[in-house]
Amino acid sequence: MRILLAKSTHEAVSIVATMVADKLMSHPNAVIGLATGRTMEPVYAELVSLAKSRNLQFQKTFLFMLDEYVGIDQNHPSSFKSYIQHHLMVPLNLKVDQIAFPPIHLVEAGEAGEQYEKWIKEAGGIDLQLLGIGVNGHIGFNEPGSAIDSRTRVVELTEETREANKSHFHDGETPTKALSMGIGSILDGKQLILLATGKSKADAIKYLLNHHDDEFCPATFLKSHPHFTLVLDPDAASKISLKI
C-alpha cells in the first residue's frame, strides 16, 4: 500500500485526477472504474481540465460504474448513471457505448451481478479503479460484514449510507438497494486508488490504517493489494499519525 498525504483537499483532487490523466497518456485503450459521491467531484472535474490542457484523447478508453441504485430508474436525476453523463460523459463528448452501467434491469432476473462480472472479464479486466470510502469503512457499496471474495451483487444499504446519501434525493428517501461490484471484483483490478477527504472520513482512515481484512470496515481488504494508493487530504489524515 502506498499513502500519499496531501497538503490540502485541492492538492488531493489533483493528485488522483493526474494518476488517471497520466494512466491514459501512456494507456489510451484503459478501462477504468469510476467511482461516484461528492468525493469524487472534484476530480472530476480537475480531470475534465487535464483532458483540455493535454489534448488528451478518449476514444479507445472504456469505463466501467462501480455501482448502481436498485429501484430507481437510470435516467432518474440522482442515480449514477445521470451523474457520471453530467460530471465526466458530457463534458469529455463521450459515446454511451464507452461505458458499461450495472444491468439493474436484470436485477429481477437474478442475473445482474453475472452479467456484470461477464462483461468486465471480455474488457480485458479494469486497469484502474476509482474508489471513496464510506463513513462506515464501505468501498462501493460493500457494506460491513462484506466477505473479501464478494463479487458484483445486489446489496441492501444501512441506515447510515442512506442517510449519508439522502440529500441527493429531494424527496428524503433514498433506495434500500444497490447493484455493486463486490470486493473480489474490485480486487482483480490492476491498480486502486482510494481518495479521502474531509473529517467525516478520519475514522474509516484510521481504522482502515490499523486493521487487516476485517469485514467490518471492508476497505481494510484493499491493503491486500499490491497497487493500491491511498490519497489522503488532511482532514481525513487528522487522526492517524503520519506526517504530511
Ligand code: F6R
Second form
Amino acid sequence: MRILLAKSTHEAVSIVATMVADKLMSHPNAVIGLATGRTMEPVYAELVSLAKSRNLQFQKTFLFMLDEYVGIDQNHPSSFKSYIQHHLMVPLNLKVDQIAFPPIHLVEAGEAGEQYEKWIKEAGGIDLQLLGIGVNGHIGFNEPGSAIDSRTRVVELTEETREANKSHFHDGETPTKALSMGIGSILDGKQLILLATGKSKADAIKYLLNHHDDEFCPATFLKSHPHFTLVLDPDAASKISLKI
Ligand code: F6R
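Could you output the structure for the form predicted in complex with ligand F6R, given that the previous block was the form predicted alone?
Then the entire complex follows, led off by the chain already shown.
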C-alpha cells in the first residue's frame, strides 16, 4: 500500500485526477472503474479541466461504474448514472457505448451480477479503479460484513449509508438496496486508488490503517492489493500518526 498525504483537499483531488490523466496518456485504451459520491465530484471536475489543458483523448477509453442504486429509475436525478453523465460524460463528450452501468434491469431475473462480471471480463478487466470510502469503511456498496471474495451482487444498504445519502432523495425515497461490484471484483482491478477527504472519514481511515482483512471495515481488504494507493487530505488523515 502506498499512502499519499496531501497538504490540502485540493492537492489530494489533484493527485488523483493527475493519476487518472497520466494513465490515459500512457494507455489511451485503459479501462477505468468509476466511483461516485461527494468525494469524487472535484476529482471529475479536475479531470475535465486536465483533459482540456493536456488535450487528453478519451475515444479509446472504456468505463465501468462501481455501483448503482436498486429501486429508483436509472434516470432519477440522484442515480449514479445521472451523476456520471453530469460530471463526466457530458463535459468530456463521451459516447454512451464507452461506459457500462450495473444492469439493474436484470436484478429481478437474478442475472445482474453475473452479467456485469461477464462484461468486465470481456473488456479485459479494470486497469484503474477509483474508490471512495464510506464512514463505516464500505467500498463500493460493500457494507461491513462483506466477504473478501464477494462478486457483483445486490446488497442491502446500512442505515448509516442511507443516512449519509438521504439528502439526495425526497423523504421516504432513499433506496435500501444497490447493485455493487464485490470486494473480489474490485481486487481484480490492476490498480486501485482510494481517495478520502474530510473529517467524517477520519475514523474509518484510522481503522483501515490499524486493521487487516477485517470484514468490519471492508476497505481493509484493499491493503493486500499489490498496486493500491491511498490518498488522504489533512482532515481524513487527522486521526492517524505515521512513524517515518
Ligand atoms: C460510490 C460508492 C461509495 C462512496 C462512499 C463515499 O460509488 O460506491 O463507496 O464512494 O459512500 O461517498 P462520499 O464520497 O459521498 O462520502
